[in-house]
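This document starts with one chain, in the form predicted on its own, laid out as structure tokens.
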Amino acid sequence: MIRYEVIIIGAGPAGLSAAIEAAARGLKVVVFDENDKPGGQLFKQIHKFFGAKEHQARERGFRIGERLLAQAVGLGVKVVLGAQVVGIFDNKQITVMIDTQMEYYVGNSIVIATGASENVISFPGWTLPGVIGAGAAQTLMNIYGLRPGSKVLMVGSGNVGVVVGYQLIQAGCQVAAVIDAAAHIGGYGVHAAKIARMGVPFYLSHTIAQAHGTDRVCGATIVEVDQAWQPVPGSEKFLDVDVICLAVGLSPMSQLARLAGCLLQDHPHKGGLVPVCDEYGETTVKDIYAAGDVAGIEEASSAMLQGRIAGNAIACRHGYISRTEFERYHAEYKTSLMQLRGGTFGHDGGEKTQPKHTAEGQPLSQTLLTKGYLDERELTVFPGIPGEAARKQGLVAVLECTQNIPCNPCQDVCPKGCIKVGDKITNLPVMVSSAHCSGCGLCVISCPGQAIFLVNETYADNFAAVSIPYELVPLPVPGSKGMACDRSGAVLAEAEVISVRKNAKSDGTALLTMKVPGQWAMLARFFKPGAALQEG
């Protein structure tokens, strides 16, 4: 039997973070993961993260994963892949299947960081090839470079559904629709807005009735549901798709915690059955901790902090840091975690309710919640939207961030101090009237929600210049023509690309500036290359 001071089960964001924290204090740590690659979901996540600088905001998930792994290995953490933990016994002994061999380990402390599994729903045809989970779609696209299909129906409008929907479009798929049985979009409005302006419709209060096909998916029928979740006769719609992608939630993988004798509780707000933990992540079994999605479904940034908190507590428990040091680190990590749990979509341990207003008192956009885009008539109440007088002076940044999401890179990157979020990162961003926007575009390319645009209504007689974030390939070239689309994806007018800027700081996000007729300056939010405007 091999002994380690800390055994961590799961090499995802929580597990690697716990390993780093413990190893940095001098503990001998091993991490087991049943997969052949470490990082959990991080290496599939090509989008930029929200949060503040300490949360690694505006970094892409796979880059964070690479950094965590390098840091853990650099600290001497042993990461064993293809290692399935199949049992936890008294005195923190575990059995691990590695290749075809069963090995036995014992730890002074164990951190269970096994993550979550995707939920599924059943419907006629759900076993056909072409019905896949959102995680599988991400694996195909972002790990193996394969396109899952041509036309996709996304089932589920939570963050996973809308983020993967965007990535499917980046991979060259057409997303025919996003449906959800709920009456409101479950994910961040900014994520939904990214695909809405590309023309993806949202059908809320809809579910899937049937997948069509004999040996593969060749269509889907969706149907509206009433308030009792029952199908509304006559509301069926057929969609021509070859992939049905399910993003209907996650469930904590708490089986090992139960096997270890940890007390579990059914907590719908946390995604299901989770181990009961104290504020340090310690379960009801002494020296067995839980961190990340296994303790409650949250974003990866929160999982990393939970791992830090558990690793710090273990280091103190075993005398590697003083109580004073422990309390200082714990307070830092806890404060950072609570920042992420604030805001409209906050995970503060309470029950979720659908808010009606922002923290500042503005009514939440109903079109954003039900259609995925902001209606221009709702915009004027938000502090990041410059008024007509300011726009008449020249180039301005337009901050279409309206939901108290914990995030502040726009404030950090602006060299002119034009944008203020303040110390509380869930505050809505505010344009500072006394500052002058230089047009550098750093806020546009850094915003994880792609919710910032530059608008210059004085660009030329009868024409305005609108700068947008752009992450599709091939990149349009200056001088090329296409169509300017509004926030719903509707074509407004012909547009011409003025410039396309991309550099190391943009991390793959280009700043595309297009010339549009002046009257569309505050509506044009997407450039569709090549398409011609249809008359009539």
Second form
Amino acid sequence: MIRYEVIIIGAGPAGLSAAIEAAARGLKVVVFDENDKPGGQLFKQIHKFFGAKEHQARERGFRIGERLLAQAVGLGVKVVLGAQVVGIFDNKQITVMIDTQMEYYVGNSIVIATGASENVISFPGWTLPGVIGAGAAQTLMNIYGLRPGSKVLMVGSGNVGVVVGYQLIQAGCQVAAVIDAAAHIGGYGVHAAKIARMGVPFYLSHTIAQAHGTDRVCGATIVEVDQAWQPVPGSEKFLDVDVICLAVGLSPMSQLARLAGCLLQDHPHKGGLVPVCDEYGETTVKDIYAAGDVAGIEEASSAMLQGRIAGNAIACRHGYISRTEFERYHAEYKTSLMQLRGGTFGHDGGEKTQPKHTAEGQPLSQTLLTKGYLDERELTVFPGIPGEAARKQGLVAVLECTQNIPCNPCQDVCPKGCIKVGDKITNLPVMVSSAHCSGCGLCVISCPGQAIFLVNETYADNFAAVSIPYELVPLPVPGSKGMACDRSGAVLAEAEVISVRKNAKSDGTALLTMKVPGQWAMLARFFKPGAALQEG
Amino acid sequence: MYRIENHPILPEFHRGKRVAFLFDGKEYEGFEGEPIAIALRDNGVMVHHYTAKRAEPRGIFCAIGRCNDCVMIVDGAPNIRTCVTPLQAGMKVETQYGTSNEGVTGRQ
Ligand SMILES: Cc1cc2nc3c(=O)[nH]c(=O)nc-3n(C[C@H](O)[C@H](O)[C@H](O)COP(=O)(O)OP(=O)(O)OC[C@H]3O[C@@H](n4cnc5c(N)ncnc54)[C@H](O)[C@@H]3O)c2cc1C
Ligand code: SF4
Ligand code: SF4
Ligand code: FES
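Same protein, different form: I have the form predicted on its own, so give me the form predicted together with the partner chain.
Next comes the full complex, this chain leading.
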């Protein structure tokens, strides 16, 4: 039996952060993960994260993962991979299966950071090869470089559905549709808008009726559902797809906490059965902590903070830091966590009903909630949208960020101080002085929501220049022609690429500037290469 | 045919050397060290096994070793989760028909 001061189960953002925090204070820490690769969900996340600088906002998930791992290893944390923890017994003993061998460890403290498992739904044909989890799609394309198929139906419009939908397009797949049985898109509007402008239709109040095929998926039928979630006869639609991707929610993997004798409670808004924890993440069993998705489905950014909070508490309990030091760190992490938990989509504990207005009082865009894009007419009330007078003066940045999400890189990166979010990071970004905007484009390439555009209505007679963030291959070259599309992906007019800028800071996001007929300046938000007029 | 050669965000994928393996007696190619399931899917193989009771086809579902839908017979051993088993040169991979996997399959 090998003893460690801290045993951490799960090498995702929560587990690694707890390990870093405890090891930095001098504790001897081991982390077990059943996977062959550390990082948990983070290594599949290739998009930029929301949050503030302290949450590593605008960093891509896998880079955050690389950094956490290097930090943990640098502090002497032992990370054991391919090691599945199968049991927890009295006195904090654990059984680990490593390469078909059982090994036994005992810890003074244990952190359960096992994350979540994906939910599934069943429907006729749901077991056919070609029906996969959203996590599987990410593993195939982002870890192994393999497209899961050619045309995909995404079931579920939460952040996972819309983010994986976007990543599928980046990998070269077509996304035929995103459907959801709910009447509103569950994910952030800015995430939905990224794929809506690439022409992906959203079908809300729809469910999947059937996956077709005998030994693999060769199509799907979707159907509208009424308010009682019953199928509406005659509303069936056939979609020609070879992959059906399920993104219908996550459930905390709390089995080990149950084995350890921790009290569990059913929390619908935390995703299911979760261990009851105090504010430090300690469960009802002394010295056993839970952090991250296992304690309630949230995000990597909050998982990291929960890990830190637990690590800090453990260090104090065992006398590695003074009470005052502990309290100072705890206050810092707690504040940071509460910042993330605010806003429209926040996890601050209360039951969420679909709000009708932003915290600032603007009516939320209904097209954004049902179709995934902003209607131009709904746009003008938001504080990030420069009015006609400002646009007449020349180049302006347009912040199409209209929901209270925890995010502020736009304010952070603007060298001219044009953008203000304020202390509360869920505030809507405000364009405070568009006259000072230099057109540097830093806000455009940094915005994790890809919700910022540069518009120059004075570019040339009858023509405007519109700059958009662009993350697809092949990268269009200056001078090439294509189609300017509106926020729904519908083709507006021919457009010409003026410039394509990409640098180390943009981390793969290019700033593409296109020339469009002047009247489309406030509509054109996507560039589709190729001259032929196509349907959006 | 499903390999991503050029990705807008990710640098090159670290792939092992090209190796040959046998699937149901026919020779296929994949990259050494990648999961067998990846090499199969790249070659268009979707069905990994058929369930015992109803002979229903199953293929990759979770891709992280949790659902058991991707089990096959590998070098004679049944119930091998191909999504987490690295491909090696000369491996003999076979479609599994029912039997021993019954009861462990995630999606019955
Ligand atoms: C598509 C998608 C997009 C996302 N986008 C964002 C985003 O933009 N911003 C953001 O902040 N968050 C995002 N998230 C959420 C984020 O990935 C998760 O909230 C976060 O990874 C949870 O961290 P964790 O450490 O709790 O769990 P995980 O990352 O799931 O890690 C848990 C680890 O525990 C291991 N494990 C489980 N059981 C055992 C066992 N018995 N023995 C040993 N090891 C075990 C697992 O192998 C895994 O590695 C996204 C998630 C998805 C799916
Ligand atoms: S383009 Fe540059 S100067 Fe203008 S708002 Fe964005 S970051 Fe600020
Ligand atoms: S506009 Fe600002 S607050 Fe909104 S998503 Fe972009 S960076 Fe975040
Ligand atoms: S696909 Fe689920 S175990 Fe392999």
